[in-house]
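Here's a solo chain for you in structure tokens, the form predicted alone.
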Amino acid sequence: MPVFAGVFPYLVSPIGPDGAVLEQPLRDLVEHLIGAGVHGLTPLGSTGEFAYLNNAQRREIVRIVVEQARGRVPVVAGVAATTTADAVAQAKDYAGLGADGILAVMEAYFPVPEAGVVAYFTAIADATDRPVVLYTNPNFQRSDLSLPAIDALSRHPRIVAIKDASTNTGRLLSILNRVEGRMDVFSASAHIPAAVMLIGGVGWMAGPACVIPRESVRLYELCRAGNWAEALPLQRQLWRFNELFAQYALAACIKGALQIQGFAVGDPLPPQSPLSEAGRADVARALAGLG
């Protein structure tokens, strides 16, 4: 049985103009998502703008999400750093705050050789007793996780899954074949979730689920049941949101969509720009199309 499975929305990080975390909107979002039936929560993913936050902001976001979730669903907190020591410190801190798992990604300015990449993720997994999900996003990283590196890391007892945000679904199948059941695979918004479920994925960790949680959960349930006759039409309908998030900046698009839905989550952190008026109109039409 997978340690984690289902729909894990990548939460936005509501930050005010003064840099303070907007606590109530974040708590409201957590309640909304749990009420919609999501299977877990992932603060500090890419949708959470982790690269634009300082350590104090990151810590406060994890604290609030864990506290508001109250154990009803697992919280898998994102850890990202350019140094192994910083990543290890974050993992220990978030575990101490009560996070149920760690989503680990590597930030890099200079390229890192494969042995260094494996050592980085291994150190995070060694730092706590929490299960670790690897996160690789080749479009934004200097040092990707290769198939041999993924194979090596899948043998660590606490590295339980990988979220691959490449656009290559064939790579996901290669990962599944390579790890031989030692590691589960989550889809990202760059992939078609139903297709990933069909080839053996266990769910998705993605920003769109913040905006369409009930529909995402419904799609997951249909895929799990093998009801492809209903799943595929729903997937085709929901894919419009993935197209919009690819067309417009990710954090801006999801924060804009949440604002349209009544969540005062603020705008993306500068120098990022808010969602344009054209983008808001497109997102509003897509939301209205769901009824």
Contents of the next structure:
Number of protein chains: 4
Amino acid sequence: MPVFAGVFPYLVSPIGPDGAVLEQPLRDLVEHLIGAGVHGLTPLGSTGEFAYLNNAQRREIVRIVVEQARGRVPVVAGVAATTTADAVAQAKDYAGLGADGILAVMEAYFPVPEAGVVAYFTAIADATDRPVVLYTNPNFQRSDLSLPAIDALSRHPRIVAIKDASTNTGRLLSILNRVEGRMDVFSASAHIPAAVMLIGGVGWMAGPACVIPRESVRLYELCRAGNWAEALPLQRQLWRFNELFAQYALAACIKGALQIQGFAVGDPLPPQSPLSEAGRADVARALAGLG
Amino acid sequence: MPVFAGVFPYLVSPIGPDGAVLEQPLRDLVEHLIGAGVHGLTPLGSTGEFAYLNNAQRREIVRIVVEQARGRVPVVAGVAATTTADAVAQAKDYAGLGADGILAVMEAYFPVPEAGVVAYFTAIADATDRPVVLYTNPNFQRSDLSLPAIDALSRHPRIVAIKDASTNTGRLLSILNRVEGRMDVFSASAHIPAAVMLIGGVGWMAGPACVIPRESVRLYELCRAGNWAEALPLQRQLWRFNELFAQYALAACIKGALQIQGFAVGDPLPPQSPLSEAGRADVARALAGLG
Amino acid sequence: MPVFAGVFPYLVSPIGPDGAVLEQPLRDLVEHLIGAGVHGLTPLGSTGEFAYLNNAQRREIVRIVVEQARGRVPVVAGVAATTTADAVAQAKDYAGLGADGILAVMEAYFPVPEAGVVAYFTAIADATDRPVVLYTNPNFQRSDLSLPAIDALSRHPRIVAIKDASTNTGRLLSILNRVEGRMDVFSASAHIPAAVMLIGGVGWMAGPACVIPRESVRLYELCRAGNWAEALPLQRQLWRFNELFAQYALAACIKGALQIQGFAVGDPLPPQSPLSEAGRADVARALAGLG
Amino acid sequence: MPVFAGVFPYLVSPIGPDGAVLEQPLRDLVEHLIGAGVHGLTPLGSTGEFAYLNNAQRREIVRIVVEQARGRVPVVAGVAATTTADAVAQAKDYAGLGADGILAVMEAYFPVPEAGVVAYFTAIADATDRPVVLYTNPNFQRSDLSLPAIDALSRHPRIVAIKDASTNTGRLLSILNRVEGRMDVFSASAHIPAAVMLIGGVGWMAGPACVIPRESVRLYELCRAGNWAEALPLQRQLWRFNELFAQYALAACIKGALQIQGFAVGDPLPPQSPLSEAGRADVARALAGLG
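For comparison with the form predicted alone, provide the form predicted together with a further copy of the same chain.
Then the entire complex follows, led off by the chain already shown.
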């Protein structure tokens, strides 16, 4: 049985113009998502603008999310750094705050040889007793993990899953074939969740689920039940959100969509731009279309 | 009902060291594939090394395939050119030879604005009375068709399908949502065929089916029947061939695999290299694994 | 002393709507360029749309240029193919027509290992007794030659020069350091000719020289004389043409510029577009600015 | 007269295994470089591993360098951030520490529209009274500044220069033509410094000058004097260091080279690797070759 499975929304990071975390909107969002039936929460993913927050802001967000979740669903907190030392410190800190798992991201400026990447992820997994989900994203990172490296990492007792944010769904099947059950696979927003479920995925970690949690959970349940005949029409409808989040900047789009839904989560941190008027109209139309 | 559907192997182009088409191996291959139950034949795709053949060699290959197929399955012949004039001439020529459909590829050296790409494909579709399948490949071409351009092309009465050879399966769902039934979608070897069938695809046009036609047809039938529980284990096994064809050069890999199976299809045209010893061993192992 | 040196304009390929070579404009252009003092002529480069012409059109262009040049300046004819056999046939054909040298281009659809690339260029150099200039372009080709491969090719007695069409001028210095005089280096339009002359280049092969031949020759002479104080202001002024040819599609831009100058060279072959109105205005302005 | 001109080595950031700045080696390096005649010092460039340091480490490095330089040469300190707020805070901090100028870098995770990039750099220039040098690097950043954006920024009274770390030297000439003297241009290690001086550059900001400061200054003086005949042989010899720094990871290479020269600057921060044995041998050979 997977350690983590189901719909894990990537939470946005609500930050005010002065840099302070907007605590109440974040608590409201957590409450809303748990109420909608999501299976876990993932603060500090890409959608959570981890690359734009300092360590104090990141810590505060994990603290609030863990506290508000109150153990009802697992909280898998994002750890992202360019240095191993920083990543290990973050992981220990978040485990100390009560995070149930670590989503491990490697940032890079210079290319790092694969042995260095494996060492980086291993150090995070060694740092705490929490299960670790690898997050790989060839679009935003400079290194992509090879199948042999993923295979090696899958043998670590605490590396339990991977979320590969490429658009290449075939790569997920190659990973699944390669790791032979030692590691679970989550879909990202660039994949079709139902297709990833079909080939053996255990769920999805993605920003859109922040905005359409109830529908996402419904889709997950249909896939889990093997009810593809009902899953597909729903998937085709929900795909519009993945398209919008690819078309507009990810954080801007989700923060804009949450504002439309009444969550005062603020704007992306400058020099990122808020969602444009055209983007807000497109998102509003897609939300209305859900009926 | 789709005009074309099912498993359409991309045929290799057997060429001898003197540049002559190796007629008998090509006839044998056609016979073998039809005997294995494939639903159509596609000479002169990427796998067919269209970029390495002159127009006389291309013509000869279409002639032989059409003649050998004898109408038992449709032959969709590849048309590929940098100029509209050359493409139109090829299309008319292949239609005159009896090809049942045209697979339209656009080659480019300089970038071409999208209006030019749409005009190119439209000219091919206007040139004959045969149905046209668009072939887009962002890896090998300089231009990728936008969704609005695909939408526009889908309104041409003879443009009936698209084969998108990116690895981005989500893009196929976006196309399906956009064209609202005016155009069918085929999987390429870079996609998981079962996943494409799940989201509404009508089959696949791909090189690996040349080597594992019987298993491909079996997979197609399971998908068509919605028998995903049996389809998936087979898909996971067959995926190895897609991996091999991505790992080694496509034409070299398939020609090598066919040689192992007893088809004297020759080597890729120089300066391309034949399949390496390591590659032959990997392919032989995968074939043996099929039982 | 270099085999070839100086300003070698890449000639456009004037083709009518029916596909016939426009002989008189081509002869006029050759006459005009020789009159302006260029040191050689290069038909069938990128600017010459080699990728859009069939072998008959290519042959006709070489025939006319060689005939019209009448030995006054060397003609280095472009050979471009995906297969070694086609390239060798072209080289022999052009040598038979009287071309003084071969500009060797490798086209590729699938990636070719470097040994294959070296074999391709070596086969061209072995095919005739004419000196060969290598043409490498990482933007338009799939393979870039490594320094060791260039070193190996520089030891062929008939491979005399290289034109590297990357924008990376440092790479040219690395080549010059590596080949130790066994091979000359020409600038492409993506480099600053004066900077390439400074580091040891022997001239340039580029499209803009078709349009500004007299000024190009003047710049070359200043560089040759080491008169950098006068060369640089001229170079800064002429650079505008390199910018325009990068901004607009290369062939379209040069054909448009030649039309403005009174040469009826026709438009690029469809689906390429003719130079836009904005482009014509920009080019006209730059020409007027030459005073 | 340029605000900054000449050879500005990018300093490495010596950090111990515990994360502490290695103060004495940094002071020794500053002393050594000033003694060798460099015209300025640039802590916290790419070579300075800015992407791997936290703000406390960055601050400490600027503090030490400014203090040790004692006003003998200007210190242009690197500011790099994903958010405008962080960048402005860094700039104010370094100005308060006595930095003579700011080298402004924009990091990005999500793409930022150009207006955002311009706003980011403008905010840095508005934050203090120090002159600002823009640092653009299309290889390591997600956004490249367009010429119109550079033009707009050149009109800010405190934005005095740009260092463009692409390999595209022609782009530097386009910038020079565009800004009409409102902004100076520095060469990066990916350009040939002598070529950039020829076209109007004012010097170079680059890691190799850390390792070969005396030779770099000699080259600069020859270029300044227009003595190209002597400059070029020296440039061709020194180019080997630029090649090595491109071949091996930048920070690893320069730290390794400084260790060979007796500076105990430590290794790059993990998971980056120290310079390999092969790299050390190559660098040692190049150093020995300087005679």
